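Next up: just one chain, as structure tokens, the form predicted alone.
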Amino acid sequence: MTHFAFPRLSNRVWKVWHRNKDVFMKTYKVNFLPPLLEPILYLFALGFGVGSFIDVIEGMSYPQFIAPALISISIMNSAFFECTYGSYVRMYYQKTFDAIIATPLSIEEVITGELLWGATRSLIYATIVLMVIAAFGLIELPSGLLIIPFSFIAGFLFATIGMCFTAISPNINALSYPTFLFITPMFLFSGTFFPLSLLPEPIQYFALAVLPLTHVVSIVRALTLANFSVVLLVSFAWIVLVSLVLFVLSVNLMKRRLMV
């Protein structure tokens, strides 16, 4: 089996989104409160409280620095730990993959439908930690709410990485190697908490090469100041070819898996 096949979908893929969805509102509550509680700790514990001491940063505040790394964030997390704890629960402790699949459902189609709710995550934390930047008025509006649409887009890159990582995880406990190794130093060394420049050029090279967040980071931060320019087309563009390259490659490596 080729790694790069590309799958056979069908509007099937809507039916894993749908149960995924209907598990998320039965505990809505619980999943609501950590995406609309967490940026307000960071934003007076960073923002307020370590921005006291800094006076501009790269032309803004540092609350205003910050507050699109908060949503960036979210949306890392939100689409990468649904793909990787969450789809292997369900695919190996729930066996509600191979309940799935027993119906007309292919395993392409569950993976993909997995990897949209995962995206979907990422649309819904992004939309609330928005409202609580924008609440602080550290958000520029209409431009703001272009990030909406955004976080899908960039959560599917990050869903894709997540099931990439299941499917080659021989268990659930290695997946705190790619918590640790991959998702911690993005969250720490891509243009988040302090300017990209600070860094060394070969580190800054490797972020933008390697890092998905860098990327993500400055789209989001130039929606939250309405301040766009080309550059930030090539980061669309290397987020959309590195997720539909990575689609592939998770759908084929999650169908080895599951056929073994």
Given for the second form:
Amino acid sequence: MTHFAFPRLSNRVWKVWHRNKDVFMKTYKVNFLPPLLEPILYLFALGFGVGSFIDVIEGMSYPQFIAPALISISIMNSAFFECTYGSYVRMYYQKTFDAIIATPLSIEEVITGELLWGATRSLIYATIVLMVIAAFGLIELPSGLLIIPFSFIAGFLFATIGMCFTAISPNINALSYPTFLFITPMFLFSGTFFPLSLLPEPIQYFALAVLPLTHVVSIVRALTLANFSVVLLVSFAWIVLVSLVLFVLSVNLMKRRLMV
Amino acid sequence: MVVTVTVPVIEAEDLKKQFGEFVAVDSVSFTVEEGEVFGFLGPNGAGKTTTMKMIQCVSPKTGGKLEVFGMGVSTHQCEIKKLLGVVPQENNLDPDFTVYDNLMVYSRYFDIHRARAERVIEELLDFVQLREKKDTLIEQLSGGMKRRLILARALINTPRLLILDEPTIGLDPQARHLIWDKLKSLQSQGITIVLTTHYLEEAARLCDRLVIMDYGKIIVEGKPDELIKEYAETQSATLEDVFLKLTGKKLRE
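Show the same protein again, this time as the form predicted in complex with its partner chain rather than the form predicted alone.
Expanding to the full complex; the earlier chain stays at the top.
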């Protein structure tokens, strides 16, 4: 079996999406708490707290600088954790995937449905964070609203990254490796809380090459400030291209794991 | 003139499954006809579950031929799976949902229209006697109730072939008898049933025909009473005596 065979899909992928949405809506109150609360805490502690020592950063106030980062981080976290811990529990502990593939759905469709749901979760969370940040007046409207459709695309990227790790993790504890070796450094070093340009040049290139969050942050920052440049197209192309490759790879890795 | 050629429900020829070096199913051939209850018996690790999974199109075969309703398992997974109901060995009910929602969510995977699904679910809840548990979460069900719900779930698409992998595993006699009654009633409705079991009594009661597997091979095939007659040494012999005689008393795992 090759790692890059393009999966055969049907609109049944949405059945899996629908299942996950139903579960999500059962506990929507607690699910909506993190995206509401987290940006407020970060804005006060970092934006207005640490930020009181910073007059201006790249031509803007510090809360303005970190606001798009907070949206980007919520896009990253919601899809990544949904498609790592969430999918792992459904795959291994609840045997949900086994139950579904006994129906006309294929494993490719199950995994694609999971990825689409991960992306949807990013969209839901990013929208809520966006509203909080808008309430603080830290965002240009209406251009900032473009973040909503963009969060689905960026969320899909983090979903595919998460699913690749889920497919190769021997047990659920092993998911700590990508979380702490990849997600946490990315959270700090992707132009989130300080400009990427402060880092040594080789590390800047490294971040642009392999840390997806850097591209997401630059696009979201441009959208919140209504300040566009052609370079953003490169970031967007990077996101789309890597998503496609990792989508195909994650589906095939999961197929290899589950279709024995 | 209409010529109807009856295709067997399952036809396996030299069917083989290998996991690396290990041969789990070693060139088995068998045929299951429409409307019969066909049993797979054998010690743990004999290859029964692997065979079931190949029939269900969730485990690709390594070699040989396997057709379900005349369709190849490697090429027509989706079409075959539409016609199947599966009761897996492990309980894989959805713990995030109630009894009713488990059935409703499952019906969507088969593209069953909501109105029809609601009607079928009502019937199935009565059939497996779980009406009062409709709004109960899965973790609050007893082992017997879970197995009954899985049976109901397997019937949601009114399957033509029902595959049961150890349907009564871990159940008390009452719960077991209830499942057996349900299976008999399904058989009388003309559904083809394939099951695996360790319980020889279960096989003797339910199966029209059965095979005994060991080390990935089919060692005998026949009707339960014929097998007893053929292989038993005493008058009062049971299928269990035949089983132990053929597969030996050595522990397998």
